[in-house]
Amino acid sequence: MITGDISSGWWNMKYSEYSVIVIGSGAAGLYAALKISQQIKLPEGILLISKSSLGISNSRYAQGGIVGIVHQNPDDKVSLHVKDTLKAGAGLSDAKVTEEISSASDAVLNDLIANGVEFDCDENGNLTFTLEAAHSVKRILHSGGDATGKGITEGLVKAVRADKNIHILEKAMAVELLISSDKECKGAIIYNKQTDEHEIVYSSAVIIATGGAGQVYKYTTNPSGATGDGIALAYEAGAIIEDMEFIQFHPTALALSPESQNRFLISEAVRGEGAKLINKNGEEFMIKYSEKKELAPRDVVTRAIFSEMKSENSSNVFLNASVIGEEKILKRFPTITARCKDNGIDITKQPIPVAPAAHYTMGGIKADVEGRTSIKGLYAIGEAACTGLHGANRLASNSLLECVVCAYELADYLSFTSLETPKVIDEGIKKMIDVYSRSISSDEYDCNNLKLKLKDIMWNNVGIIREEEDLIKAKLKVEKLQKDFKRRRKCLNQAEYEYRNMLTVASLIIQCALERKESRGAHCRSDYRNTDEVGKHSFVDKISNKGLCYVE
């Protein structure tokens, strides 16, 4: 690491150089930093940036588990997992990518175990597997019963903190990528919340692992930090963004009241263990929508619940977990049991009020399995990336697998790449630094209120069922919010940067939803109910296409 100050003209900013910058500290970012450190001798170390405390991310809140095609499970094989993933992906999952990620799972999951991550085992010490919707066999590994994300991230946080080659910067966020005149990523501008200052960080490898964008919707299972920061960063830098219309709404989030917006996830694994969806009269209804009933793909179950809520004029349906049996519920779902108990619900005896909520961003920064994007020196992994694994509808528990496999493969790729930090700040980057060196108006925006307005627009107009009139209405309203918000680049604080990024991501979702005139996977158009014969991807490339979405 090289540090110092740049003082020239308006510049007066902290400056540092690292061999690698990792932005985001969920499963993908933590594991990438750890594997890069373990595999590569780096002259100037790794900078790991976390917007909040280390490990607080979407990954941490993942409950059900992680897909594992491992030798300990003789009932499963890669070809079965690939088949299930492609079917769930509604024609947009990439078969080659899916096979690569599935084939790597055995080595990667065993490496996680070697690095201190613990998965649940039976009394003989053998890994235990469970079933989730749209999987043909039991292949889901879990940790702490229903706290798999927490188990993985806590194990990785411990390993990362012990690694002296990884420099951790908490309560900071990357706010703009340094793109040189020859269109290469050379680092980032960082806003450090602890010092309330901007910093320049130079590197030849910048990894975006910032997670998804559930917070652009009124109801979401995502934590408050899931504001699409990495996707917005990459888009503004000119990277290709893919399939942003595909937002997965998890069918079963705890719905205590219409006012409760950040909704606790009721894992799909509960339905995998036998729980039944019922209406307010206690009647099971999923057979009306799919022969697979509760184990249908997520988009099918979500629309079924949405339809029942609409027909009953209700804000929720119910999930009856009591049929699983008290002993198994308490052992398998301690986190869910405790959260419901805190809210006066005994799930061994009482049904759980549930409703859909925005859960996962299946589109994102176009990247391959090694994390390479359309910009040299910029990499993307985890939920912020779009590798082609999830297609139009993510198969349950594939997300954590994608996070760790792509982090593993990226580390391997970088081990054959020169990681010499750039020594010259060219004219293109000087202009960018100049923007962040200047003072801006101290007038603050009421970002909490502005975020709520945006979230309402997205939920009401770009939600589970979409149509042209609503999408155009959302487009005009978001454009008005963008026009009224003057901070297009430098902002005063984290809340303003998050709102800026949310506006960008919301606009991308709307544009791609308008462009896709069909219903496919998680994208359902009431005015275009049929699915086209040939599955095509949507792309947004700000530089060459002026921010317009197109389907190819």
Ligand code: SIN
Contents of the next structure:
Amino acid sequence: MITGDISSGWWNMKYSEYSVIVIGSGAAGLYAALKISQQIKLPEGILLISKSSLGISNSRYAQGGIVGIVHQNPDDKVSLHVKDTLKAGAGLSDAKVTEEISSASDAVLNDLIANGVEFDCDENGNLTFTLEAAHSVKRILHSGGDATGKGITEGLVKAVRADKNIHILEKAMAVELLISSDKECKGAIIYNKQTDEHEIVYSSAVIIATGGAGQVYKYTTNPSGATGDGIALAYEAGAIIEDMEFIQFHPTALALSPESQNRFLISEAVRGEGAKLINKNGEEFMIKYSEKKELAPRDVVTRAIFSEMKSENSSNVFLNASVIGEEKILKRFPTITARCKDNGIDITKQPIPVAPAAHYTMGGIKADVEGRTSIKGLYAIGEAACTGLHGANRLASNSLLECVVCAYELADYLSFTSLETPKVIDEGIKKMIDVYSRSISSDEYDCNNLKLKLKDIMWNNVGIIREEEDLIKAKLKVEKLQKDFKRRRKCLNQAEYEYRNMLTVASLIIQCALERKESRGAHCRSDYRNTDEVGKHSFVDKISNKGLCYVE
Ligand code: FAD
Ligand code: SIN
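Alternate state requested, the form predicted together with this ligand (shown: the form predicted on its own):
First the chain shown before, then all remaining chains and molecules of the complex.
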């Protein structure tokens, strides 16, 4: 690491140089930092930046598990997992990418275990596998019963903290990517919440691992940090963004009241173990929608619940987990049992009120399995990226697998790449630094309120079932919010930056949703019920396409 102060004219900003910068400390960022450190000798070390405390992320809250195509499971094979993934992806999952990720699973999961992550085993010490919707065999590994994300992130945080090559900067947020005049990524501007200052960090390898954007919706299972920052930053930097209209709504989030917006997840694994969805009269209804009933793909179950809620005019349906049996519930779902108990629900006896909530961003920064994006020096992994694995509808538990496989493959790729830190500040970069060294004179925006307005617009108009009129309404409303919010670049605090990024991501989702005049996977249009014969991806690229979305 090299540090100093840049002073030129009226700039005076702290700067540092690292061989690699990793932005985000969920499963993807933590594992990438660790593997890069283990595989490559780096002169200037690795900087791991996180706007949260280390490990606080969507990953931390993952429940059901992680897909493991591992040699210990005789019932499973790569070809079967590829088939299930492609089927759920509704014609948009990339077969080659899926096969690459699936094939790497055995090696990567064993490496995770070697690095201190523990998965649940039976009394003989063999890994145990569970079933989730749209998987043809039991292949989901889990940790702590229903606390897989906690198991993975805690194991990785411990390993990362012990690694001396990794410099950790918590409560600091990347707010802009430094793009040189020849369109290469050379670092980032960060807002350090602890000092309330902006700093420059240079590197020729910047890895975005900032997760998804569930927070742009009113009801979501995602924690508050999931504001799509990395996707917005990459878009502003000119990277290609793919398939943003595909937002996965998880069918079963705990719906205690219409006021509770950040919703606790009731894992799909509960249905995998036999729980049944029932309406307010206690009747099972899934057979009306799919012969796979509770284990149909997520988009199908979500729309079924949505339709039941509409016809009953209620804000939730119920999940009856008592059929699983008390002993198994307590062993497999200790976290869910405890959370429901805290809210007065004994899930061994009482049905759980559930409703769909925004859960996963299938689209994102277009990247390959090694994390390479359309901008040299910029990499994207995990939920912020769109590799083509998930297509129009992600298969359960494929996300954590993608996070760790892409982190592993990226480390391998970088070990063959020259990682010299850039010493030159060219005209393109100077212009960016200029913006961030100026002070802001106007008052702070009330971003908590503004975020709520945006989330409402997205939930009501760009939600589970969409149509042209609503999408246009949303477009105009979001444009108005963008116009009223004067901060195009530099902001005053984290909330303003998040709101700025949420507006960008929301407008990308709306653009792509308007453009896709068909129903496919998680994107359901009441005005275009049919699915086109040939699946196409949507792309948004600020520079060459002037913000327009086109379908290839
Ligand atoms: P995240 O884990 O979201 O991490 C993002 C990190 O980036 C955070 O540390 C955040 O603070 C940081 N960050 C964000 N913006 C910035 C910025 N501007 N500057 C600096 N840092 C920033 N998937 C499965 O496969 N199996 C499951 O069982 C499962 N269960 C889930 C349960 C819940 C409740 C949720 C919400 C998701 C679940 N998922 C599951 C999805 C999965 O957890 C996520 O897709 C995955 O963990 C994403 O990992 P990530 O590392 O890409 O991002
Ligand atoms: C769940 O446990 O239902 C979430 C799994 C996932 O999102 O992959």
